[in-house]
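Coming up is one lone chain in structure tokens, specifically the form predicted on its own.
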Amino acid sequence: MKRNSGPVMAQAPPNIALLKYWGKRDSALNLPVADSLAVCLDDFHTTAKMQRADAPADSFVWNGQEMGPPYRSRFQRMVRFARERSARDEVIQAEIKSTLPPRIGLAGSAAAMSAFALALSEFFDMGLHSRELSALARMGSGSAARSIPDGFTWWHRGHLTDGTDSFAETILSHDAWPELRILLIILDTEGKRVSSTDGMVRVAQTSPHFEAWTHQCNFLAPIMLEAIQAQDFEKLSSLAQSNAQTMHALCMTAQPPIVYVSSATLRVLEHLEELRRAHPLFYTLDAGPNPIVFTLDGSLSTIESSLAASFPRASVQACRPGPGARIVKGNGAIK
């Protein structure tokens, strides 16, 4: 059997949910209560370098800092799976570098966990196919399942208790919708006070509307699939923006309420609604204060200019749909 002894490096993108993941049927395995759909970005990738360590214990360094709770336990869980699957016990040193901070609602953790999962699979010669890699990444962060496949992805909630049928797969390649543009509006890089994991638990336990939310997401998934595959911007706009608004309204019905948006967020959303009168666009929000705007190429420069003039302290970054996780060769090329 092939045994990899040298360092490996993987790269993975953040993904932006169009149909939100908010609620778990199994917290230990990060199994969702409903299907979700998302798109990978072509920028802001995270890299994970992994190599054998001459040390008594594994090391997980993220942006120069050794990881403590809660992330360390997530990495360790994935490593335990890799050792059991490969029947190998090398101690590893993992170094993760992200361009987006975690915990700000822009899928920085998802990118990190998916890059780590792919590097882990390559280092331990696990030979996982895409669905298995997606399920492995999910063990670190639920939404990381969607950063493994290419482009637009559908994360199936699954039904099995072991989670083997809960994975993400591509529903439209990243280059199939060349006019689509995505703007990240970064207003705040401080970590949110209520983590997504804690927020999901609180909502599930205390909101009277959680069951209705779950049914709605499962109902909308095939409808949104059709909109994405048909590249129907207007239909996708209505579905995705409404779903994001519903998720944040749901969080406010928890006890105590959870508010992820800020006053700056609301001012940006009001501005976007004004722009929407003349330009094709919609926004979405994950669990954080930073809006994400979807538009078409012909309107991109006008929207960027308007946001820059109205919100000079915000960082506005333009992206396109991008490929999923990849192994990086020693010369920096993607394999």
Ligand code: 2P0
Given for the second form:
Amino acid sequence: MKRNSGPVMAQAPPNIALLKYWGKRDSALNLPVADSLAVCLDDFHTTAKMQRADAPADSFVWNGQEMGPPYRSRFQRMVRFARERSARDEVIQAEIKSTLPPRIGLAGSAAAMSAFALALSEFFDMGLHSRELSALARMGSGSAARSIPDGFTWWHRGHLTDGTDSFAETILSHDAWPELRILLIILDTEGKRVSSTDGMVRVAQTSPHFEAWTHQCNFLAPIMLEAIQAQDFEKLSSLAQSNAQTMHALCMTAQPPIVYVSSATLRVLEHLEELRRAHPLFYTLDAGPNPIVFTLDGSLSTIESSLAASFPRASVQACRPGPGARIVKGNGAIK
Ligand code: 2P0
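For comparison with the form predicted on its own, produce the structure of the form predicted in complex with this ligand.
To see the whole picture, the full complex is given below, headed by that same chain.
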């Protein structure tokens, strides 16, 4: 079999959940308790470069830093899988470059783990199809499963203990809803105090509302699927915003409570509710203080100007739905 002798490079986008992943049935494999839905962004890609190393151990450098725990063990878990599957044992050197600050609650690990998974599969000539690749990315970070396929995705929770039925797939291509715009409002680039992984465990162990949350997400998945496929902005607005609010309320019912939003977040949300009276708009929030706004192109410039005037210190980045992970050709330089 022909082997990849030179470096391989893959790129993957962050994805923003419309129906949130918050709870695991298996922490080692990142198997979720509920289905989730998301959309890939057309910007802020992460690049992963992988090559053979003449060294005693694998190396995982992310934004110039050699990774220690807990990320190192996640990369190692994926590499173990690749070695077993390909029956090969090269030592690898991986270099990952993100364009979003890590740990700000904006899907940085999803982009990194999915780019790494694709580079790994290419390097070891694993010949994985999209579902297997999505499941491999999931082992690195649950939400990374949704950065492999194109556009709008559904991550199936699955039922099997080995996780082979827990993968994401496209439900609407990235260019099928050209009017949709996604605004990242970056208020704070400090790392979050409680990681998503720890937050999910604490909520599952201590919140009396965790089971209701799980049932609600599984119930909502096919309804939200319909809204996305019908490009029904109004229906998606109420479902997605309410799901994000519920996730944050749920976190506050953990012991001790987890609060990801800040006072600046609340001021922006209040402003967005005002704008919502006149514009098609809804917001969502990941595990951090930075709101994400969904709107339609006709309202984009008004919303951007209004945010710039009221929150001059916030950085507002407009994106569109984008494709999933892909192999990139080049001269081996990582940008
Ligand atoms: C999501 N988040 O659906 C939710 C909403 C954050 C809030 O997926 O432990 O970094 O690596 O599987 O994937 C963040 O969780 O957690 C996340 P792990 P991950 O996008």
